[in-house]
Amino acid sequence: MAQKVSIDPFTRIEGHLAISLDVEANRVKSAQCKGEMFRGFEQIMKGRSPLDAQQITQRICGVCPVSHGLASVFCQEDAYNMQLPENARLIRNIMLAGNYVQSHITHFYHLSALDFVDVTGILGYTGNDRFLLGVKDWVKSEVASKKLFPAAPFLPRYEGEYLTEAQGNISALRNYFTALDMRAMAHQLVAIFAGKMPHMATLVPGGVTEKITTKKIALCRSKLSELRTFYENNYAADVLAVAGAFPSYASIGRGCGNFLSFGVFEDMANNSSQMLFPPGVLIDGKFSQLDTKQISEEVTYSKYSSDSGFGTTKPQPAKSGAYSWLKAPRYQGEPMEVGPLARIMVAYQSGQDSELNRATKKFLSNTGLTIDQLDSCLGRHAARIIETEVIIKNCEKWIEMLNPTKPTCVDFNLPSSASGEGLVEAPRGALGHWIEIENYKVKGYECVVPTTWNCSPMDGRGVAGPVEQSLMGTYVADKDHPIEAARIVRSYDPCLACAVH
């Protein structure tokens, strides 16, 4: 007979999540991703002067406001069909790439890593390290008084498996430390052009209005070389020293195996007209080009009115069946994974030359990794240090071509009538905006949010969305401590605050 097993609230990941999950035989055999707030902002935006938009989508999430900004930048420039200077697209991209770095940071340390490291292991430290030394005598009070909510975030946690080998522990606390630093140091790198961060003030539809100079320029520079530092002395290994001592998550927490990825960044270093990540579409193994056309969302388990859908929201909290406040995008019918395992997955298929293709496959022959095994809890953590590499290595690019004798933005005239599309990839995965104007206002604002396609509910096929079918199958060796499920849920780095914009 199957058990409840509940996870609510899920903790360590942005805004409000529960997962329910049927144990049967230490076995999912069936999962609900629920999302379990509701804000709003497609209607906060009616009636508004488009030109508050990107001002607003932004606090759709103070993590990854520079992607909101972005796509409804990106969809308004579509609606008045602009041209923007290179200047403009240069200075987006390094801002952006801040973005990503900081963000896979984050992930990884602050959200994710305290799911495999032990921080009870430091008790073997046996070197002279006065902060780690007292770090020991810290834990080693918590545990011997058993006040373990004091030692928060790394007690009280679920009981598991943990890395066992003392240097690995004592590694990854002290990077957890020296990540909050890094992640500061990405922040700073966008806010040079952004004016701040989070919340770009200087993104405007036409480019940036941020100039730029040669203090801007070294101050970029010079933060990027300490971010490259830290991930190749640090970050890269750390994750890896997490995979060698859990091989079993390269071959659990496969999603729906389906993949959906926007294509980001211009390749402006390359002087190529195709994106650093390409856009595309794999349904059963197959690739085929983007068509936004394709994308609708289900409400059958939603918190939304049967009339409500792309382009459409009208909550009904009281919906007999519904079970998350996230609706269930699909594309051609299908539920689709999202985010960095997914760019992955389409450039690998894509047939296309990029440094992202390169960097995979010289990761999988590093590690004895096939593709296939990427489709994975620890896979999606694999992609995020391939990429960042990637970003990172371009971005140095790009810094280098800033020109200061050169415009950052241009004018434009608004319509009083059109619509726009607005495509990006988050860090999270694909973000799509679209906006409708009337009269010289928003009649009508879409978001379609990476977390959205991930975390979606059943469609009305009783098709399970990706981080519940990543969930079905899973071994569960304690009911009481679901660590298998959490660190699954995890590598999806969800955001409930964007799937319930």
Second form
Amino acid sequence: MAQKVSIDPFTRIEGHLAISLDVEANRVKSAQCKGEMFRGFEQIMKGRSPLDAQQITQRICGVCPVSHGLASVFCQEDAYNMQLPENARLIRNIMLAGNYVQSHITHFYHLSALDFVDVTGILGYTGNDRFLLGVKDWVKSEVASKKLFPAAPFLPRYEGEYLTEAQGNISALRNYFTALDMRAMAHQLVAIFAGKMPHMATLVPGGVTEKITTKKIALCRSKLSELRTFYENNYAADVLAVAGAFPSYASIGRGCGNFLSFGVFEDMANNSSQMLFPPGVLIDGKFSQLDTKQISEEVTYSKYSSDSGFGTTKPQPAKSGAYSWLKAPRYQGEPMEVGPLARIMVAYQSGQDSELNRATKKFLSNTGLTIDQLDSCLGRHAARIIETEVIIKNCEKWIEMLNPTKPTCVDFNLPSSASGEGLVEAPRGALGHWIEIENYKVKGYECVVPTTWNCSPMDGRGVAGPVEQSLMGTYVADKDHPIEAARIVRSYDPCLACAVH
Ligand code: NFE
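Next up, the form predicted together with NI-FE active center. The previous block was the form predicted alone.
Okay, now the whole complex, with that chain kicking things off.
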């Protein structure tokens, strides 16, 4: 008989998620992904000046505000029919690059690694690094104290197999703390032209209001160089160490098998009109060009009235059978995985030559993994390090291309009526904003968001969302400590604040 297993609240993610599993003979039979709150940003936008859109919608999230800000100015610039100067496009690439690096470092060290790394491994430390000795003393006294929440945020935790190799645990724990400084460094990189982070002050339709100076260029170089060093010496190695210790996770956590990328980063360093990370769609392994008209939002199991969907959001909290505040986005009626793994899958399967494709091939050849094995829990972690390397390398070139003598934005006239589409890839995947303007005011505003795709509930055909499908069939050794399920869900880096928006 199936037993109910609940992970609620699901911690070490952003926002409010509950996971509900039916487990029979230690196998997950079915899974429900529940977004637990309503926010209403699309309603907030109605009747306001369109020029406020990028400031308001950035507040959907403190983790990926650059992406929401960009999607918002992109849909406005589409509506206002604008062309941007090179400096503006370069600065936006640099700001988004900084946000990606920040987001991926946070996801690995502060959210996911604690599922694999054994913090109590520090108790075996015998060196003379004073910082690590201090951490060791702290963990020792916390573990001994038998407090309700000893050594938060490291303990308590689900029991299970953790990394046993002492050096790996000590290195990951030391880097947990260094990564806090690196997050700040990445935020500072964004803030050089954003004015502040999170929630950039300088982003406007037409460009970026902050001017370029040689001092700011030098600051960008120095912040990025520290991030590059951390990536090369620590982040990539720590992900590979975890992957090497948990090889079985390259064969579990496969999602719905369909992937979607909107494409991101104008490939300015290579003077190409293409995107550095190409757009595209993979359904059953078959590549096709992106057509956003194929996007819909389903609400059969969502807490919205039955006439809700793409462009219409009417909350119905007590709706019978509904179990999530997320809508269920679909492409040609199919669930789609989005995010770092989708980006590398689309780049790889498109068959086109791109830096991301070459980096993925290099990774596969260095690790001996196959492209199919990347469609897994570990593959999502690997995808983040693969793309981070490409982003850092290109960002170095974008910084050198900045020209202090040229403008960073252009002026425009606000039309009384217009509509526009803004597409970007946020760190967690495909993000779209759509705006409709009437009489100089926002008449309609729609966001279709990465975690809404990944954590979507079932649709009217009974087809589960990508995270739900990832969990089905998973072996759970101990239903009171479902760490296998937790590792799979966290590999998606869910942000429920964004997902419900
Ligand atoms: Ni709140 Fe976000 C990213 C967006 S995820 S973090 O990345 O858009 O849904």
